[in-house]
Amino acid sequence: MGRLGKWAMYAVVALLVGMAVLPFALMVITAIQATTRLEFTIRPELLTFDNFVRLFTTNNFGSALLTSSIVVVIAVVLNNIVSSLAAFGFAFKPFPGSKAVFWVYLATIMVPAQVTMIPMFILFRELGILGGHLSLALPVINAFGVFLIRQFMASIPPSLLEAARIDGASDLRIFLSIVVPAIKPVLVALTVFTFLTTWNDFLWPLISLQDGTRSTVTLAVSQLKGNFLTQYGMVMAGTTIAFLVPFIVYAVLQRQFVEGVTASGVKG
């Protein structure tokens, strides 16, 4: 690459980086000022936390935060337990027909969530769990976790498990004390992935929480926009909160986030 080309590329990259940050900067700048329009400058005399205070005092953002947090925890815990158990079963305890079942698992990964949401809506309503925390968390779980963990289990030498078996360890014991520690990195990546999907989910909460008694953070943000069309400061305060949680987790667990994404590359 010529020197000119190189500098042109650096300029393009700088522009992309600037564009990546700009919306978030505007979001925060608007959120922390007392204004009813979008702000591009920080005016010290306007600085305030009122927008945030009002979110919690009059818009029930606290309960939305709580709902989202509970749902995220349920989804993460369930997905990790259920997926790692199944992956163990598929990888080390094959039973007649387990291969066929695994293919069904793979096939379900290809089905878009929008195809299953209508029947799920009806099913959950009949079961009387529609709108509950569990019903918000369940759809996040899919066969992808099983596939991901099973893939990772291929690196555990079978001789290790055999040795434990000879020593008289039960399957459950082997799973808990040998397999789980060995697959920890992939469990962290799956946690990060599940967390992000659950926290940012919108369509399912939108349709399953129609009675308005409960709200997740993403739903609260969209309702905020509908109710306060020109209250830019308030709406941006809402989006700031919705953004802050995954952003902080990302800042702390950067490597795992990226691993989670790269891991999705083994899907093919």
Partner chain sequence: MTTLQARGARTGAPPSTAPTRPARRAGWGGLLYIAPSLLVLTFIAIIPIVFSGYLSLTRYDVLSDPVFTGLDNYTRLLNDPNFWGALRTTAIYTLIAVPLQMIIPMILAEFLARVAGPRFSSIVRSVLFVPVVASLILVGTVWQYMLAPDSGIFNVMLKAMGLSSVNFLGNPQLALICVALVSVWKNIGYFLVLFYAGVQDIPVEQYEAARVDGAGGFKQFLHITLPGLKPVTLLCTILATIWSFQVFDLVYSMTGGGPGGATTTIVMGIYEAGFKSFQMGYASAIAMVLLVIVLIVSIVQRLAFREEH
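Moving from the form predicted together with the partner chain, what structure would you give for the form predicted on its own?
FYI, this one's just the chain on its own, none of its partners or other molecules.
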């Protein structure tokens, strides 16, 4: 590739980066100004942090943050436990027809989430947990986590587990002492996927939270929009906080996340 080609490539990359960054720049610029309009202009006389203060003092945004945080923690813990145990069963405890069961279970990923929402609504209502933290966290548990971890478990030598069994270790001891330490990278990857999916979910909380006494971050941001006049500064302040939390989590776990996803793809 000649020099002209390299400069053309740099220009295209710079253009794409600019297009990707512009929405975030608009979000931050609007969030720190007292304005009712979306604009890229920075007017020093309008610069303020009142939008962030009013979120927590008059719009109960702190309660929404707490609700989302609790739901995310429950979802991450349950998804890691259920998916890793199921993957362990499919990988190392085969039974007649287990492969067929696994692929049928895996096919449920293709079912759109919207299709299952009404049955889920009825089921959770009958169980008496509709509208609670648990009902907001449970939908994230699906076949994707099982598939991801099972692919990673393929790298664990079966002879290692057989040696542990010969030494008298139970399945639970093998799972906790050998398998879990070996699959830490993919558990981190699943944690990031679960966090982002649960934190950004809007439709299921909108359907299941009907009494208005509890709200998640995504719902709280949507409720900032007024009927006649929208305070875009405050809306973008809420959006900024809703974006920063998962961004910080991803930044902290980025190295383990990439390692887990890469290893699952290579070793599967």
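Only a predicted model underlies this, so the values are computations on that prediction, with no experimental measurement involved. C-alpha atoms forming the largest set that superposes within 1.5 Å between two forms make up the rigid core. Residue numbers count along the first chain shown, from 1.
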State yes or no: after fitting on the rigid core, is the Cα displacement of V101 between the two forms at least 2 Å? yes
Threshold 2 Å Cα movement between the two forms at L253, rigid core reference: yes
